[in-house]
Amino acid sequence: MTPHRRLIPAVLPSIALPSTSLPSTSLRATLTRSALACLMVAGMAAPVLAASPALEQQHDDLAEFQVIAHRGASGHAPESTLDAFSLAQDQGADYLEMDAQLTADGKLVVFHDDDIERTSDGSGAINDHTLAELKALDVGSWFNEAHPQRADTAFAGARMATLEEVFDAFGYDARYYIEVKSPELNPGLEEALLAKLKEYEMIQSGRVLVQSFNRSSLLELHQQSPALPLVQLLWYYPDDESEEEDGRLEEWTGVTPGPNRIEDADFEAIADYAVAIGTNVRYDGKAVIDADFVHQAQDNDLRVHVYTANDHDDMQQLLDWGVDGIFTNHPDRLIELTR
């Protein structure tokens, strides 16, 4: 199954981009169909809509299978650190996946958990601490203790990275798959993230996808920047209160019905603002989606990225289903199967 995006021919010259590791391909400018619809309603002509040529290249590339390094190569190095992202980049991952959160003083940091205890030597909520306080923490030694077979003395003392530091480290040599993390705990996160993406021209350079479970956050981002490619995250689980014998699958935030009840219109509604869905494949070891779910989403103009597969057999099954991308802690394993 090979869905396609609806593209708009270029009518404007491409914008100037920073000189570091610029994409070399010059192609027609494009917008997603949702951006076109939004601006046409406002009465704007198509020439005003044209985005940079690199955005079309990004959409074209999404037609190919994407290796998404989950918090970097987090099976080999401390998650969400520059070490993990550098290793994933060296292994050949297509996207560096990460979570963006705000510190108490409004700085964007790359960190997964709402609480800092699991992967640092600190405690408390991440957004109760200033950047300086978070920078004083060790976010690497825990990995050596948890994974002695992959321990590296160089990981000890690793510092939490800001989003700016990640962009400075990899520039346009990487693509970034950024989650708007816990927006209810990070008020102002969407505005801060969008400002940073524009500062580094990550949108126009076709370097970023932004994901969230929170549909309202994605819609806010879409309204502010229609050209920004978005991914709606989904999480399916069995409803313990269901009277059905095998339980009834629900989606965590209610964006869609359960997979066995989903209709084309549900996927179409997501495709109005997003280019892809990111979904779990299992809950407690039991599959919650199947190949038919994948194909139905693709038939409704959505790419399907699934999380998180680390075993060769799981990866191969998903590849056989025809998914468009896989989140993995071991990009090297996935690349062995796909390249």
Given for the second form:
Amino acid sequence: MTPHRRLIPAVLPSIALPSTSLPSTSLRATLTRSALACLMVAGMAAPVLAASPALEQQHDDLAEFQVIAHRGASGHAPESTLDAFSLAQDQGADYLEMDAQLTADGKLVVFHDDDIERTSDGSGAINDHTLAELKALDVGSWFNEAHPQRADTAFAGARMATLEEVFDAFGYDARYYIEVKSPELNPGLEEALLAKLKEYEMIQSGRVLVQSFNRSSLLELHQQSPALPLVQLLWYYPDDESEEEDGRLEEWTGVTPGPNRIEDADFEAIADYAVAIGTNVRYDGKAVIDADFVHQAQDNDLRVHVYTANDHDDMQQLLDWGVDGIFTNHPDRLIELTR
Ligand code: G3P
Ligand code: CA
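Could you output the structure for the form predicted together with SN-glycerol-3-phosphate, given that the previous block was the form predicted on its own?
The complete assembly is shown below, putting the previous chain first.
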């Protein structure tokens, strides 16, 4: 792992001046509909939407299949730690997936759960603790206890990472797929995240995708920073109250109807602010999406990323459907299948 402490912007001399030419064909295919419309109306002069070559390259790369390391290589190392991200990078993942949250004193940390019990030796809500309190926790030993076959003494005593520490560790050598996690529990998270991305020039350097289940959070980010590529997360589950056989599928926050009731307009509405959807493939072991769903989303200008596939058969099924990326705890397995 190469240290990148405060190297920015020296490590990225190629950050571009606002473009005055038409976006490339591939960029057109992945720019959100509203961003493209603004560019056209503004005669390509809107600097806020101008794409640097690095950002164009990121959009181009999204046309290829993406290996997304879910909380790092979390099948091999304690999730969301620098060890897990370092391993994912070594394995060749395209994106390091992580969840951003705010501490009680307003610092951005990388952590998945709302509570700290499962993956630390502390207790309570993450947002009730200051960064100093969270830094005193051991977020690695639980992994050794839960996965003795993959235990490593080096994991014991691992510390929770701030987003800044992740950026300092990997700089522009990695791409980051950052979730605005539980925004209702993390008021101000969107603003804090955007400020940190700007401080590190992560957007124009084509290094970041921001994902959320919360459409309002994404819309706020899109308004503040139209060039920031966004991913609308979806989670389909069967409504037990439904009289339909096996339950009628619904989406958790109502962003779309269930997959078998989705219309093009539902995907078009997402494509107004996002470049991709990130969706679950199964609920309770049963598939909730299929190849038609994938193709319909793609036909409406959305890349389709799917979470979380860890075994060979699941990965192969999704590849056969033509998905554009897979979130996995085992990037090494997915890379073996795809490269
Ligand atoms: O962010 C994609 C996927 O990670 C969503 O699920 O619960 O692992 O954050 P979760
Ligand atoms: Ca996540």
